[in-house]
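So this first bit is one chain, no partners, the form predicted in complex with the partner chain, shown in structure tokens.
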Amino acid sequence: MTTHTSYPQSADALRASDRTARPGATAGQRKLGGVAGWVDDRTGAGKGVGYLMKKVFPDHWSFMLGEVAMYSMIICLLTGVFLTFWFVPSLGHTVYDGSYAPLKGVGMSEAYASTLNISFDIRGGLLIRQIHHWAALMFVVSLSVHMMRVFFTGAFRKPRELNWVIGSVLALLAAVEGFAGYSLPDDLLSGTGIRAMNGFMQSAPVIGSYLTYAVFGGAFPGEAIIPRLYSAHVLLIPAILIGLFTAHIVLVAVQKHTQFPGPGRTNDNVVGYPVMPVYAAKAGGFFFIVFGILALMGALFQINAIWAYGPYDPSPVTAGSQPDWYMWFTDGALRLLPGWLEFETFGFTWSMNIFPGSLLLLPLVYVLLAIYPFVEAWATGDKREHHLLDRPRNNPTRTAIGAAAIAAYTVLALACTNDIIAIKLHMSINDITIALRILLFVLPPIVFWVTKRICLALQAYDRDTVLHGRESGRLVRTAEGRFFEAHEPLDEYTRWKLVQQEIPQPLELESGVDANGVRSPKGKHAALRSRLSNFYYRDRVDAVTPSELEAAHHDGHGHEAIEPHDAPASVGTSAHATEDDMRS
């Protein structure tokens, strides 16, 4: 605010009014005042921050799964810094002389000794180590569930395909980061994991041995691997993770958050609360809730008891050697692959009993994930933007594909735990392995079919509810003595959720030649595209149109009427199915 002071009219005084602002009242101060203004004057951040603070987000619990992942990652970073203060990433030899009695006097690497030191002799070290590990597990769990939410609601559609790809890369990196992390302590279990990874790399056709020498600095996991994994774990991968994650978040802000369909929610708006003050408080509070839950897990539940495994030594192996859960599916694939797939040609060994499961599957799964949005968009032929989410039932084929993929993934993951299942459920490990081999091929198609049918049935149910109203539970007896259950029409807010969806049509097969009979370049893939589109949208339950609703209301009037109506005119129409059922 400019203040004018009145002076006696003199020559000097004339100059006084030239100063329209006092030195303090700069642009930033006028707009924001205080510290924010000071910062804005020097960085111009006010506009961006203001934009973010006014950003509106919709409210739904499933939108917070990604937040859980984000907070778990931040907690991993914080606790990880603490661990680096004492962890020694070295395979130098030392003799343990700490407070864990059963390992006293045992020769081991400095990495293992320092991890024991963190666990037993650093104040709070074990708690922080356990929070770090639980946070890592929950990071990958919550990002996986977040991905499922995005997948099943179709949130990956235009314009968010790129963010889905970034998310897929984040998911892969999280798994790699986790592997690098749990390999560091150099206990018997993690050392076995590194030795296994060494073998996996050797199974790569042709380049296997070169790759192994490059990564491990020799034919066996020697002294180079732990320091290298350490650099990757604390520097390289976290840097990429944070970079991609920032891009992920920025894209969410730029593209706006998706929302579930509902009254007043359109493709062009976002219904919810602004960041400031509502989401700042909610998300800030949620960070502490997540931190609290992870701290409780770290305090109450023992994880990765490295002292029980003992130091790594290439000769022993422990029963029950499993990686952390996000690597189960690759280890499981390895356990399911039959040994006779290995063969030799031209002096090369082709380890097809190992390579596909251990080395190929991991990137393959994430590549399939990343390209899915483009496959679906191509099959749908839809180039519009989508900001309203699909209810999973309204895209039965996509939901069924997702469920079948989860089924296949689960079978592979369970295969990795086959020995634990065998010992805990008193079953034969051989039978479990054979059963899982069969299930890997049989279960996904069954799950696909069942899920699709359930989705279609739910859509049909929605349709029925919209047309005939909801069952009121009120039985009405007519003067003739007939009974029927009265249906009540839905209120329009409830109905909107059930009728708003758009069910895509299968794409027609283009002829492949243009009007002049010349082969069009598009024609080559047209048949495939048409088949794929048919696969997606052939089985369909269309949303109720306003005219259908109108017709149903006239036709179904008898439901609400107490008086008997003209029976022959209405019997046999679907509107009276319930009534017919009641009579029979």
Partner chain sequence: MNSLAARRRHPAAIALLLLLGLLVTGAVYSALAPQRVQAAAAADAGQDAAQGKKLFQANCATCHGLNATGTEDGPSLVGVGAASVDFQMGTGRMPMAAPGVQAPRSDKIKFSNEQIAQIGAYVATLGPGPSVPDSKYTDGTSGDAGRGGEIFRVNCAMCHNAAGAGGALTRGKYAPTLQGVKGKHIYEAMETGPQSMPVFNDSNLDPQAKADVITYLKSMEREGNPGGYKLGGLGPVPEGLFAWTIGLAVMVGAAVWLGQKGA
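Just so it is clear, the model here is predicted, and its values are computed rather than measured. Numbering follows the first chain given and starts at 1. If you superpose the two forms and keep the largest set of C-alpha atoms that fall within 1.5 Å, you have the rigid core. What changes on going to the form predicted alone:
Shown in the overlay between the two forms, fitted on the rigid core, is a CA shift at H386 smaller than 2 Å.
Core-superposed comparison between the two forms: the Cα of R195 travels less than 2 Å.
In the core-superposed comparison between the two forms, the C-alpha atom of G243 has shifted by less than 2 angstroms.
The form predicted alone is what I need now, so please give it after the form predicted in complex with the partner chain.
Chain alone follows, minus partners and molecules.
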């Protein structure tokens, strides 16, 4: 029990707002409270900070994927600041005279020479470079997996569509930021990538040559591209990323956090831990775990060994060169496009054998990602707020769409390595390219159909488990000499997860005409919406209703015999089970 002690004061020193000090507070706590009060008096931040500190977050491992992305970005920023102290973003010519003997006396750009200097002559420079590169890859992969978790669980639904759009822009900017970063050292590999970028921009219809002259400041390679990429990499794109990340986190804090279904979890509450002290302590510890893993990777696993490639020279091209993994699908699409797509009209060359894969595909993918929540909401007609997540199996069409997209990405990623596959497996690169072109159109529909069938089968299994109970593996003999397997009933917590989902019904197509027989101008849109709704929800397995569950426990005909937990092992609850019941 806490007691409050009042301290005597003179009457003229008393004020109505005076508060007695807590007897247990230490001098440090009182000073900290004084500083917090001083800041609050001048900023008014106390109310907002108090709200955030009391914010409840659910406890599930998949929610940490977004935190991995945030921590990786922070590590990129910290290590990037270190690298800026010594990196020289210039294409000015110099002769290398550093510690790496094989390149001594070789002419190169100042950017490449400074990168070698960071790697071999700055204490800890190579470690920081490699941590920076690994953190960048971790940032992109964790952001991608986080978006997959959000997509497959339906966390993008109302009221979180805007946050999904922000995440899509973040993913696109992360890919662009990564490309700008690994282009800076001006080694043979990154220089080849910049040369490819120049060609890609030239493939833009009509404006291609003007675009490349504007970006490069003249003819390729010029001397402006590295300083411009450097400004974009360390200033422009990081500022946008930080702003979008802040907006993303603020929206997560303002809106209720999504949670997986379970007993006691509804659309009106959040079951978890408050930020202070539990979640903050866990998040802080997790940050150092991520930092430690990236430090180990930077120390033990070599990445981007630029000294092995040498300085950039337009004449040679590194054999087997590929971009980082998140750009594989664009390079793969470029390799799969046939050459006969190029044509000329009105004196202009239309490089449709290059332009769609090089410049159009990357933004198109993220635009489709950004608008998907609105397409699904329009098709289903669902305007409600959703704070409970879907199990992927309970939305088979959405899950199948995601799986088909992953299959298409996999084919394009394999196409990016078609030359290496041909060399390692001693196969014809033309045959591999033709096979991958066919797979790009055949594999995604097959994956869609198989995934949807699997989801429906899992739904049917869940329904059967709820109605019939869990298979116990014990055979029970009835008084008539018949045998059946006794099923154990599910506990209420397990059963909750299997029956809580809503299975929407397809929208019905209206006649499209009014009482006077006049056709509605929105008739075509209604027909399209009805077809999309049927595409999503025509094939479904309805969740078990309470009446069906009650019938399953009391009707032995047509249902498996469910043995209660407290019944003897040799006695079934349905002694009058038929042969059909036992065979099922």
